[in-house]
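In structure tokens, the next block holds one chain alone, the form predicted alone.
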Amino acid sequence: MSKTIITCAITGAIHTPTMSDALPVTPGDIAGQAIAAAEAGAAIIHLHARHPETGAPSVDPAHFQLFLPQIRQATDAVINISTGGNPVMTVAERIPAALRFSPEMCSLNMGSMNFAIHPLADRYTRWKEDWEEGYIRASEGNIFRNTFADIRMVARELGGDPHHVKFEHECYDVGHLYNLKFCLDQGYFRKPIFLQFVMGILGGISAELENLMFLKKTADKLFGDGYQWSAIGAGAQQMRIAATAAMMGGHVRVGLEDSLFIARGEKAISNAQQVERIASILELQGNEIATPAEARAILGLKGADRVAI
């Protein structure tokens, strides 16, 4: 069994400041929690930006600039910049930070979907920020756009010269694997590819073990031995899906972007706490945790010396 890569998704664009005091939304908190997660064992740090004054999701390169250099200086972890951004934005609006900083990795969603989080709004009666409730409720009618033309554009802009970004292909349902197979056949990407099975988001596949097995079986059929993979269990299934994925030979992703909890009914106090928990589980079940250098070798990354941070 090869070593297991832990990715930590630090803040995301789903959860809002009201939902957890631990969610990092200021540049200092994002940097501090990212560094602590790397120290706890995360080889890859998956990053979104937030508006420094309101905590709202942001794709402004200037907001990334407020924390990326600090993370880059303090840790050797692989920096992965999301191209997911805000679900109401076009892909062209979501990639300027990746173009500016040329990271080793970027996430890339492999299909359009109704990325719905509106039921979360019913859990709260008071909000810290004016934007939060409307943002959450509007997701009932939003289409998270990732068309074939969008995917081709991102592959062209970031995959080749001068950036040579490795993509974390986020697949929220089985059909997204077939989308990726089409794009691979069209020459948009080259093997080996890195899949991220995203499970438990309303609008995508549910976070059930039989679904994880089916995603893996489908990926084997479509991509043979030309891929690495990881899995996300959003919400309550985070640790269960991660542990099972690692036992199946995959990699894992945790973080406050994907779940605000460390156990049923108990909110996590930090991203590092989640990394420490999954690292402990992995070690108990016999998985060896990859260092950043080992993650770079496993995924075939260009190296930290070729980023523009």
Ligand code: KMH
Second form
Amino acid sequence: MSKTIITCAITGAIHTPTMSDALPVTPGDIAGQAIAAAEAGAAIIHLHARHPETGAPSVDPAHFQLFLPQIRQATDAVINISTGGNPVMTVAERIPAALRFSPEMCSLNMGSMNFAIHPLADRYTRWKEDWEEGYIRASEGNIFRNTFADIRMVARELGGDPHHVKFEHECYDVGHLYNLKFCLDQGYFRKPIFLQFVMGILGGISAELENLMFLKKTADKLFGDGYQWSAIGAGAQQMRIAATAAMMGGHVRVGLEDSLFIARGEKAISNAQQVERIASILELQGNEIATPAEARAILGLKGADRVAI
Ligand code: KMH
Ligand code: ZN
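Output the form predicted together with the ligand next; the form predicted alone has already been displayed.
All chains and molecules follow, beginning with the one already shown.
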């Protein structure tokens, strides 16, 4: 079994400042927590940006510029820039940072969905920022748009010359694997493709072990041995899904983007704490953790010297 790649997703666009004091929302905190997560064993750092004053999700390259150089200088970790940004934007609005910085990896969402986080709003009565509640409740009516045309455009703009970005294909349901198979057959992507099973997001497949088995079985059927895969368990399922995925030969993703917890009912104090926790679980169950160099070899990445950061 190849070594296990740990991805850490530092801040995302799901959680908001009120939900956890550990969630990094300033550029300094995003950089600091990303560096600490890499030092704790994350070979890939998945990054969203936030408005430096309000902490609101941002896709502005100028906001990524406030932390990317520090991370690049302090670690050898693979930088993975989100093209998911904010669920109400079009893909064209969401890719400027990836075009500007030409990272080794980007997320690419493999289907449209109602990416719903509105139930989170009922857990809080007071908010630090005036945008938070409206942002969260609006997701009940949002369509996170990722059409075949959008996917083809991102593949063309970022996958080929001059960027040669490797995609973390975010699959929120089994149908997204069939979408990816269609796109692969159309020649949009080169193998090995890297699947991210995103489980436990309302609007997508639930984070149950039989669903993880089903996703893996479907991926085997569709992609043979031409793929690498990882899994995210959103919320309380994070460590359970990660540990099981690694036992099945998959890679893992943790981070405050998708879970604010370190254990059932216990909030995490940082991204690094989540990375340390999954690293110790993986080592106890016999998985060896991949270095950034090993992750580059496994995924066929272009190399840190070819990014524009
Ligand atoms: N937050 C994850 C559920 C992206 O950034 O493009 C999915 C994600 C998507 O990370
Ligand atoms: Zn993301």
